[in-house]
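The chain below stands alone and is given in structure tokens; this is the form predicted alone.
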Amino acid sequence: MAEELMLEIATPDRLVFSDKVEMVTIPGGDGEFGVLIGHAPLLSTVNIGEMNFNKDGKKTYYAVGKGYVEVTFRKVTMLLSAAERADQVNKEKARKSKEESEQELARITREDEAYGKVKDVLDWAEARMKAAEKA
């Protein structure tokens, strides 16, 4: 394999992933972006969504929560509220969470204090379901 990029994914609970990869695709605060070795250094927020990386010609998917990413010439460090590998997602739990969040959002307005939290729960459930489809 050619030169590789070090990827570390961490949540408050644990180090989720740490290994060399070929490419990373991240749901950044300003939209999705890809990183290869030699990428210009940057700091970005990470949105709830789906991220993936290529290693040994295979793509691995994760559902990721909000957080931050630091990119350097040879390393990507992601500090996230949550991260779940696609093949570990409980699809039924994600579906139920999505339905419950949608029902709650239908009962409240955007001005409601709980709106942002409920929307994040819905986005997380949708990200988990989307990632799980690719497992």
Contents of the next structure:
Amino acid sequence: MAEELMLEIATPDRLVFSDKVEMVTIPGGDGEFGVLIGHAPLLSTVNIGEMNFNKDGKKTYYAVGKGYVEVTFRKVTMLLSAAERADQVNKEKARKSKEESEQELARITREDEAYGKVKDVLDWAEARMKAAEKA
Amino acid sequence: MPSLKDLKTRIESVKSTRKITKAMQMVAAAKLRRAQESAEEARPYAERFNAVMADLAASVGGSDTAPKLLRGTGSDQVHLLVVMTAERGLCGGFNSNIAKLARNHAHRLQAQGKTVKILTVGKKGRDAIKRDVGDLFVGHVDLSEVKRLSYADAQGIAKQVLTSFDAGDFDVATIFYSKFVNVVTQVPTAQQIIPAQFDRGEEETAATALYDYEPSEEAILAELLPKGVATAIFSALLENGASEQGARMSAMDNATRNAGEMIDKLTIEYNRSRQAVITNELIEIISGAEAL
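The structure above corresponds to the form predicted alone; please give the structure of the form predicted together with the partner chain next.
To see the whole picture, the full complex is given below, headed by that same chain.
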């Protein structure tokens, strides 16, 4: 068996995931990228979206919030504002949050100070819904 | 010599005090468990964040283009002290220990001719150092309405700190809080957050200089460093929360025990006086009977 990649996902309030995996796909700031063991050291931003990793031939999906990822040869460390496993997403809550932020967005303009924040909430809700479908 | 009635009232009053301290101890114990859990769950994020920042600092820290948050402003004339304490008292030496540490630090800096500014978080610390260094206060953060600490609270404080840093109000920022070791030990700690400082382990430093950055080094640093400040403050808040409950629990445990001792002592005294009164009465009756 080939050596495996260590993946750690941490959010401010807890360590979400920490185990060996085979491959990780991450929604980076400059587009999605995959990481296998032996990847060149990289520091990247993470966009709101969905990530997944292969472990024992099975794919697991996570909805992720903004953050950073540090890749070294053997280890991937993700520091995120939020992360939720796809099969643990509360769909009802995500849908509600999506509707609310959509209404909010319709009310304010792009120049508004709160625009970015509300947009993030909307993206996060959409990411969760999308991830939930793949669970 | 107090009368029987006085003693009885005294005993009752101490008993109700013991009830209160006992209840506070149990509440603190329940809260402690939760606070300790959240402090421990948050540690991995803070640790890893620090590791990433330390790597970054090692690779870009020396250069002149490094951001100010990492490199400092090049001077250390104006210091900002962020003093984080509890909103409530009755927790032993918790608040006063932090206040003492901060006060000494402030005096030392002043003795060196530096300018000191103080931002307080939590009412008790503010009250404790107001008389001494109250004229140095530049702001106060009130967390008394917060039931459960969240990252957003820390971000609020961080934003306040960063805005004034950007405005050039200070050169060095230090946070004061109490590190939670266990229920009986909490260590008042001072930690410098701007410019960022890291305790480097013996981990490999050589490989870290070779990072690829995506999108770009500057873009990442510009976002990462302010977040590091928020993360440091968040973990300090959580440690503080756990420390506060731990300190309160042991303080209330002591108080309950002392009240128990006091009750025992007073009860003995009460019984003695009661016996004395009875003996007196008996003597009076007997001598009365003898006189007949």
